[in-house]
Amino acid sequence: MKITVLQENLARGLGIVSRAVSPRSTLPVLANILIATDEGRVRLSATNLELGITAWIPAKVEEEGTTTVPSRTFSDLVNTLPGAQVLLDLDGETQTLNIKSGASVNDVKCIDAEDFPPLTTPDMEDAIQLNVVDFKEMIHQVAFAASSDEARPVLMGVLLTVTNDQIIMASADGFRLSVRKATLSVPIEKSINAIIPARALSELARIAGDGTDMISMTVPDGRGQVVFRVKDAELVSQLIEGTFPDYEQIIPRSHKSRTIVSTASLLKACKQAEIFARDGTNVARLEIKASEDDMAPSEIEISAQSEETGSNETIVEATVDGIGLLIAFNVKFLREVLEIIKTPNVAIETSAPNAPGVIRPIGDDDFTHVIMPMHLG
């Protein structure tokens, strides 16, 4: 293998795939990145056997070839190379990669590519086409609410269902639920029901870019995998086996109080409350005060206290339709959902201090978030 690539392209490609490298595997080759020539380009691939990421970068190929390089060593080296161009020259017998750039000459010991796990090359002919910007927003609005508790692997994933032209993503961790719906531009014939690891979706959002490209998605039959392809990158993830909870049963059908408030004002109040709440159990109390005087505005009082640091209290103007109520939430959860809501105003629907609260953006019926209440104490 003998190729010349631009340093910035190589660094960008390594940055895309390196997140799939397995740092603590018993297989040494999984700590490496596969470098291969591929129809006049260079293909970089990494996998931890559950997640695989591939990126293609432009290159001048003088000799075809393939090898695997230690991810951390190679990435750190490439990021510090002085020249605009990088010449990679592999000695196949010793599996040593010579790396030249400007006045810098380096030799890196590699592992034969035959030891690297084979990566699937799926048929993308019938793939679903998803708008990058819209799908990234869907990911941001659900992936954060997935669980990080390995004891319940199903909840570490995002349930993705596609029927006709409707796509729904849902995640839950036992304390909160996020549901986002969207409409596809082209209906699909065969329905999809898959649990995708939240981490894989977060990585997809990271590598997808902000352009006007489309993301192609396919779930090959019988493989237990999902494949996403965008421009010059591809992500393959194992699906999570199991049954996702019936989240529709969790969403309250009615409410006794609907409070409309400025998203930015409530977010700022929650950030202040979190400073004091984080020393304890992250509890913030929300007292919804419905005004009996039509001329006076209603309000929400957000408060938190800590025996060590003190207390905080913020009043935010609101429009309250229904009864007044005192309810407590995990303020971190409340802050996280407010951070991914784009609309100027948000509605909080409540029924009782011990019943779930529902957060809905005003003017956007495609997103629903449910937060379980905490004990007022």
The other form holds:
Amino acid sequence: MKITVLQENLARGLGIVSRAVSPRSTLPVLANILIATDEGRVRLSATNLELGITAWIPAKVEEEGTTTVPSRTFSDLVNTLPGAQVLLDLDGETQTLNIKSGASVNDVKCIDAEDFPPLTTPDMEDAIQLNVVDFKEMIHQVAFAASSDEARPVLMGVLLTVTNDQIIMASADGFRLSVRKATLSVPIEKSINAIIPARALSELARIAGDGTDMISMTVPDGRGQVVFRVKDAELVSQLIEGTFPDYEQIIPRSHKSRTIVSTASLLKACKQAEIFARDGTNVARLEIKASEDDMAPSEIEISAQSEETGSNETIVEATVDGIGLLIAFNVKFLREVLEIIKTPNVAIETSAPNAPGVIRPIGDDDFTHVIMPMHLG
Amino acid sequence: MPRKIIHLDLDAFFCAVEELHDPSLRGKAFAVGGKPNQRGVVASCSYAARAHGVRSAMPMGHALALCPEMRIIPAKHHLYGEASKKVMAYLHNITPLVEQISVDEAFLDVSDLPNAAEKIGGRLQAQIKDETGLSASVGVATNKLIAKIANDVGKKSAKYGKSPFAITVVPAGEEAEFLFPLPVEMLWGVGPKTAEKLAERGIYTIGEIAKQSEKKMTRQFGKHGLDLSRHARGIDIRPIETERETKSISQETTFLHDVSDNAKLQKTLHALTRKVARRLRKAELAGKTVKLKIRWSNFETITRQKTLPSISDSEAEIFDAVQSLLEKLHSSGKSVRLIGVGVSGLGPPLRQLSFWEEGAEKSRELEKVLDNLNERFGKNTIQRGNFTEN
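Following the display of the form predicted on its own, present the structure of the form predicted together with the partner chain.
Then the entire complex follows, led off by the chain already shown.
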């Protein structure tokens, strides 16, 4: 293999794929990045067997070939190369990659590409086309609510269902649930129901680019995988096996109290409460005050306290419809959902201090978030 | 206006109660505590025993060597509890500003009462003596620190073999003069280690601490040094705290014979955890940090702690944490002399509710029902099957 690439392109490509490298695996080759000539371009791939990422970069190919380069050494080196151009020349006999750029000459020991897990080329013909901006927003609104507890693998994933022209993402860690719906421009024929690791979706959001780009998604039959292709990159993830809990059951169908409040003001109050709450139990108390009569303004008081640091309370103007009540939440959960809500106002619906709270953006019926409260006793 | 603080302490309290219970003990050398072959220590000793050099907290075997004719009386805690309640009630009759520090010791703030503190103290002594037959000693000063030390000094100067029934007054303005000649050990917060460090610097009396600058003491002993420096000059602004805030709840036990068997350690730990969890629930508290304490056969004591994912008062959750700590520590199979479990980071038992974990909620309900039954029909009336001690 003998190729010339731009340092900038190589660094960007490595940045994309290196997140899938598995530095502490028992398989040494998984700490490496596959580098291969591919129809006039260079393909970079990394995998940890659950998540694989590939990026293609432009190159001048003088001689075809392939090998795997240690990720850390290669990335660190490329990021510091002095020249605009990088010449990569592989000695196939010794699996040594000679890297030249400006006055810098390096020999890096590689592992034969034979040892690298085979990369399948999926058929993207029936892939669903998704708008990058919309899909990234869906991921941001849902993936954070997935669990990081390995004891319940299903909850570490995001449930993706696509039927006709409706696409739904849902995740839940046992304490909160995030559901986001969207409509596809072209209906699909075959429904999809898959649990995708939240981490894979977060990586996808990172590499997906923006603007008018599209994401192609396919769930090939019988492979237990999902494949996403974006401009010049591809992400393949194993699906999580199992049954996702019936989340519709969690969403309360009624409420006794509905409070409408400015998203930004409530977020600010929550951030302040968190400064005190984080030292202790992470609890913020929300006192929803119903107005005495319809004309009087109502409000919501957010407070937190800590043995060590002190206490805080903020009053935010609100429109309270229904009963007043005192309810306590993990303030981190509240802050995280408010951060991804784009509408200027948000509604909190609840019925009792030990009943779930539902957060809905005003004017956007496609997003629903449910948080279980912290309860005394 | 200087404050008027009284420190009241019952003299050889457990022994005094025993003498009332069994008058034949009067004037004899005896100690309340565990038997020497069961590693007992002296919980309280009569003044006759003290004359032989016996002191509380001394291993019983050691005490017997000093005073072979000494009788050992097993503790009757219910009697002590009743007597203590009566005495504390007298104190509360005088003022609500009572800070009870232990079963036989309390501070009173009588600043707002017209009479001199000395007079109030004397009357209390007389009343306690008349109505319960117990002897109390009193220290009077302008703050808690001096009142307590005054009482200690007064009790020490009592005649050997007799109840002190002392009353010691340090008038306002004479605090420093009173403190300066006393040995550093009489100051609160000076244990053997600090005393040793002070001695290395040629400091033996409280007056010598007072001569050091606050800065120097802080540099050498940190925040503790600053407290020492102020206390040594008789400064103590702490108010009477009528309700002590619980900072941690713990239980520990010393084995009759050292134990290396892991199953037995776990079982003991479980029984201790059950008590801790029960006390938490009774106090309507839950804790965030779980601590395991182990003393090896060679008296080396170590503690390890773990933070729970969320605040808890559940026996099962606390035991899970403390068991994982034990696993890490006891892989060696070393012999254990003492084992204990504690929970700190206490607060109201706020729990993160979850969508699906009905099991945990049911388990909590069960623990509450068990608590109620044990409360009504006596300890250990009913327990969870797998934890029952045989």
